[in-house]
Amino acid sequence: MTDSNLPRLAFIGLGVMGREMARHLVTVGYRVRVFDISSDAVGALADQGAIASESVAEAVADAEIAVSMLPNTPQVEEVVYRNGVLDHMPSEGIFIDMSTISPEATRVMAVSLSEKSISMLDGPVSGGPIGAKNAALSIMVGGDRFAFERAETVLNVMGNTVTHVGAPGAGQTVKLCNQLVCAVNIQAVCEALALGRASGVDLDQMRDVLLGGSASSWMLEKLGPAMIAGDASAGFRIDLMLKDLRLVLEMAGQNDVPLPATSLVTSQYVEARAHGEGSNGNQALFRVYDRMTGQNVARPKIGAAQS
């Protein structure tokens, strides 16, 4: 049931994401008004509670706080100009754009909204499907303050850790940094694996002791399993990432900042891309030390019985 005290909200972009966090606004009591290309997803979050829209501007209509969680700039841009938010949000409002696109995009939009009367929060979150779901996001958000203490009762339904990092486009170079650090990790976990690998240690036992100490890390606790189990199902996909990896270079390049490591795992992504892995999860990353090492499967382990 709706709460009539809440503010009204617009949601745009129903994905593996979005409709997750989307669900969490309605559960707790807001009216929330929905948007997606595919009307089956807007269906099923009907059926939740949300008021399905045939549009963006229907959604936005009468919203007090927008949000959007979509895959790149260009389709952030799309709802902002093209007949969406800048035209028909009302004034005063604030919209918040969730997706993982470039701060300098994101600041740009965010004086086009302001010319409205309309403030921008770029809030990009770290926490992947299984956080979005557990609405146990780690949300990092750039923008005016004020806006920002407005907005921050409906982050915090979405999200356990919101934090306000600076101004506007902020959230996102504070996104990208993570995504690096997340990148250059999962690379790192590939290559200790390759390695175990190939001298025939057993690596469930290698990444437990691995976990104990000061390698232990997000991503080998999380994706090292798969790796070693060959299973490349989708959670964050290869494609996301290389998104976010020529964000990031992009990013580099506008500041003059040399990102070695960061230019080397881009290069790896693409060639997992190339192999048809762009669909898979993150872990998929693995496989392209299966082709550079020629070894799709593990060697016998140092101790086992040889025929």
Ligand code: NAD
Second form
Amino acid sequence: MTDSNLPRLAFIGLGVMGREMARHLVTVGYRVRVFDISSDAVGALADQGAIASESVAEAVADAEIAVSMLPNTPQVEEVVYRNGVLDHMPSEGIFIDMSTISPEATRVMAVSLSEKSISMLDGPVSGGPIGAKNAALSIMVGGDRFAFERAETVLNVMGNTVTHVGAPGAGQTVKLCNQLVCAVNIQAVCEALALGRASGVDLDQMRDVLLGGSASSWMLEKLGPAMIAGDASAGFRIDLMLKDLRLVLEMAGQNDVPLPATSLVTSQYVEARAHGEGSNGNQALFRVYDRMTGQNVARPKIGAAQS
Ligand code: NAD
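With the form predicted alone in hand, show me what the form predicted in complex with this ligand looks like.
Up next: the whole complex, starting with the chain shown before.
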């Protein structure tokens, strides 16, 4: 049931993440006009109470707050510059881009939108599809503090940790630093598992031991079992992480910061994607080691009974 006291919303980009986030907004009573280039995605949200739009321009035309959740920088720029946000969103509105995109492009868009009296916030997220489904995302927000305070209630519907981290682009900067740490850590887990496997130790036991000490990490805990089992199917996709790592390296180049570990792990992701792993979860990075070491099954374990 729509609550007319709440701000009118638009939501653009109803993929794996966006459809869950938009659904929560509808559920708590916001009137949400939705658009995606996939009419099936729009139809599915309309079935849940959103209002279907046939274009970005139509979706944002009377929106007080518009949210985008799109693949990458070019899609956000298209939606802002060419498809309607800049030319059709009412002045005094707030445009929140929650995709993971370039901080530099974000700053440029924020300036262009401010010339039309539209505030832009960058609010990328961490927590993946499960966080989106459970409204438990961590949202890091860059942009004008006053606009953040006006939009905070809406953001709180989608996430449980919502933090203003600074000026336009700061949310994307923090998100890309987050991705750097995740990717380098996944690489470390892959290397340890590959070495342990080649040496014949019990990988499940090794993981348990590492989780009890200073080598413990979210990646080892959450992705380790799937790596060991060779299950590459679900989770944050290899091609999305590769996209994020390229954004990290672009930002590093702009700031003259050498990132040797990030450069190395980016090559591993390129290798994974070249072998058809782009749609697999990040645990598929371990399959690079299957190929590099010629192993894809555990060797007989040291001390294990030999038949
Ligand atoms: P997705 O590919 O599942 O969804 C993107 C949606 O945008 C699709 O439905 C697509 O049809 C739509 N789209 C593309 N171009 C469009 C356009 N010009 N106009 C309107 N709609 C358009 O991607 P996702 O997994 O939902 O990720 C979205 C963003 O969130 C990405 O930047 C990603 O890096 C980030 N992110 C994803 C995850 C994750 O686990 N999937 C986690 C954190 C952050």
